[in-house]
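Given next, in structure tokens, is a single chain: the form predicted alone.
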Amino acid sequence: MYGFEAMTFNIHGGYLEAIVRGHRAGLLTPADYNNLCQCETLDDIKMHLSATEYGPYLQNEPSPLHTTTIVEKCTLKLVDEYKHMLCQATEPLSTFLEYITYGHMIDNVVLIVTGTLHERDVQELLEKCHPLGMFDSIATLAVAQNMRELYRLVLVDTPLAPYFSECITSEDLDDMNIEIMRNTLYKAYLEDFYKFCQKLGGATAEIMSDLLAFEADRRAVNITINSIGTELTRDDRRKLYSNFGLLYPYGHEELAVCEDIDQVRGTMEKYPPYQSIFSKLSYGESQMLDKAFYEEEVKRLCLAFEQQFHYGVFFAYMRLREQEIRNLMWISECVAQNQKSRVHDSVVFIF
């Protein structure tokens, strides 16, 4: 479906396409899993990662190693793979590199405002922050004691302002009021970044438009899973769903009143690209539906590089890279924590 993009997107966007796809090359395949799997020692995993495109950033690294050090290393190496492209891209896809960044903003300004509330250290959790999620007036979050000062004080400056429309109250800050605060900004923001796509036309709107759908109904289902026994009522949790998706909106209807993991499941049974995922599961058993989901992602992801004119493909490779970072670090805490019979439960292979 290439309308004239096919003419015009080298002009600004061959250059970059073509970096994305080497780096595309570089992931990591079933055969370096399964070196990595076997590994005895996190100097092992070290010395098998030094063949990869991860080797220059884990070599100066000295005996013994920790895994918050292999997965900094490997975020770093993220970073600076998305630097470089958004300082080569022009508009639109500037814009939409940034678009990538503002879910890592939202779980920063989350961590930061939970930690204070538990009385955490600021540039302890300065440390945990994701690097793609930082902006200059962060550490300015612990002052803030309800959603009306953090947003005046600190976000009205940053990407995230308009999102916060739908959030300012002046309760307190506490536990629930800061995950409700959490999904509010995820579903704003997705549902900007869906209208951002549709607005680019073409491929992309074609390709981001099914990534974002399929983010959208997860979060509608973890979102209903977890308030399950909450005191978050039926209506609260209707408002937390993203207006788009293959459950919108007659799937939020039935998610919205579920009662248990079985109901969901019965509700989602009903659309066939969830029935795959949900039959992996056995009744009652919500624990792998994670993994379940995780895997259906990669696998439209992959698919994005199948097709040529089109930014889905940075997303695509941002998305791949960060579930490969998370692969290394359930191996590397399985490998320290002596949990190797353990090490393929939570392993998502790429290809």
The other form holds:
Amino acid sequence: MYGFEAMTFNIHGGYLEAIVRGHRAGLLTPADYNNLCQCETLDDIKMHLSATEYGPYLQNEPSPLHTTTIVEKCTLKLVDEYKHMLCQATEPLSTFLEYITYGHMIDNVVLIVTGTLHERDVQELLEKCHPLGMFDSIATLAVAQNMRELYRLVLVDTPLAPYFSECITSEDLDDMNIEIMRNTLYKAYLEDFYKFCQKLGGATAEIMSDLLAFEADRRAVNITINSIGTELTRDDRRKLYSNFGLLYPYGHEELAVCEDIDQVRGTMEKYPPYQSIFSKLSYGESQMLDKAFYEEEVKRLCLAFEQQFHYGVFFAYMRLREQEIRNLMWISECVAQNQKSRVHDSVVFIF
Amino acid sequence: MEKFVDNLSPMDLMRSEKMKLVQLIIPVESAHRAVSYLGELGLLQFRDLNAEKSPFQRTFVNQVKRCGEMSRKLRFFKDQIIKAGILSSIHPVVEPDVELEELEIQLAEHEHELIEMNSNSEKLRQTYNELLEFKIVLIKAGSFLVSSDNHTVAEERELSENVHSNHSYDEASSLIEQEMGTADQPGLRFISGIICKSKALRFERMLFRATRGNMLFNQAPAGEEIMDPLSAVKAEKTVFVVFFSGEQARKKILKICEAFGANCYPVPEDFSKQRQITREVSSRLSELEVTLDAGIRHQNKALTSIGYHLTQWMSMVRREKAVYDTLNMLNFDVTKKCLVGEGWCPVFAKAKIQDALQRATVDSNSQVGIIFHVMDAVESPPTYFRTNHFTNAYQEIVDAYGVARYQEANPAVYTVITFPFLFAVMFGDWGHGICLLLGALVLIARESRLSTQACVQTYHV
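Can you switch from the form predicted alone and show the form predicted together with the partner chain instead?
Following is the full complex, with the preceding chain placed first.
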């Protein structure tokens, strides 16, 4: 019953909620970001990070550091925390935690299939995959030549199997089809996740539907902007939009017919929550759109922690940590390439 | 308040020792030595005067980085020693202290040497493991092939029967015709190899799906744990042989083998050739073993010599890092070339501290002495209890709940009696009591021996 979660949540979820809130308190603070932005070399970054929670993961790296090493070790920390939480979780929470990683699985599948298309080595591709989205038979994706084989050989065993019914065609895989496949899979995943959260009910349903709706709308806008000028037809574009969210269904109608960014802006400004995002951009500019969306997402994720006794904190924590790793990657790249003036272009502060 | 406190009679463990705020002005050349002697005394708590500065704005940041780098190298050596399975000696060699810079150079040399040795032996080891796997595949797969040779024709018929019963007619029949047409060699071909036991079931399933069931999979466990050539991890492995027909199927099967990390080795069908190749492989294996053994012995010698000094080096580097961390807390006055520090010390220790500072000045041949004088403090001093070996345990238990404020009554005095009493009340029976008593007597009897081992903390009680 909504409003009475305090009576029963802690029986199964109390320990993990405490753990996740502890992790959340360990995210980098503004003082940390301030110091990191002032670093001159990657060694300084490593030294500063060794005073934070990333210390044990970075302390054994020998001195000439690469940005990829830093990012890899920080991701390793996230993966360790996730695995600890997953093995301690009981039923609805363990399924919920697994849902969080399906997005990464989809990304990994697409990465390997694209890489195989361009004749890359399988082991090299496996190293680039995100560790949260790994599953057992992922390496055999390299054998498949079209989508039906892809499904029949490998994906039927994975949790992604139910998302495939809408996008099986007999065509061979090429770049365009792979992108469409990725977006179709992601759409099915978001809708499934949404339904699952609705079934859980209570505070989880409310908070997660808000977060997932934002995600769906953001993807709709990104799909629209990325497909302007390509050969994707309007109907195809409409099929890639999810069936929920603030923009459903009228916003999608309008977005489907947009032909350039200003039209997109015109459509989005009719919705008050997104008006503030688009008002930050001047006309004709789209590079800052990503950063604006990230900032809005971070704001909403932080708000999820204000309420207790729901599963949204786990989702919010994973996303916030990923954003932090993105920040670290950007800062390390700027420092490594001596372009510290551009550091604040893409760093989103999490407070 | 101060007057009242000063006029109290000394109460030993019941109340904190009287503390004073002192200021030290240390010339630069004797700074390091002074701080390390003070550290050995352990009676002065420095205040961090550079609290607003970030870690890399402090004065001695480079030295701290060097210590960090050295401790990383020492951890690497420790890992290597554990991996090589060498037991560290109980009584390490105690040599006179080495200077930090020399130690740094030595450590760099050792690390370089170890990394070189590791890379050399790795290639050899990889070849050795591959040959070992090849030999096992030859032996086990040989037994499959002996039986299969006689039954090739019968199996072909069996295979086509299987196909007809498992799948729909149209798909299967067209597939068979297609493959018969494009096969380079008539009849069954096979691929043999070795794969981790944990992956074997999935591997088989994947092969089944990829070839639509037109294959025969035989496997036999390898019998012993083998080290995988690429990942250098010991695992239980299974030898497998896949029979199939057609070029398409062969390409798919090879790709799947690569994806699962299964190593394929060609096994000749002829029995006598098998025996010949097995003999060749065995002789090469024994040669490689000799070379590898020599390499391992050399590496173990180097690691043992490092191992003698390892504990001493580790404690040295830790001490140096602590000294530089403390030096970072002091205020560096550039104009007068001295370091200013503030700290708390108990009143009874004043003489000892001054003595240590005096020694530091003399040992570093400094012209200027270290200035040490008492200051007035606004805030309340930290608490310090003088405990001995026995009362230290109770003091730690009480401190875990909260440290008493300055000149507050110390609960630890009472816990010396109440804690064992309540513990006993909880247990409440003879049997447990006797067991605990015997355990405690054993620990006390072995106290001296146990305290020299690495796990000193756990046995403190």
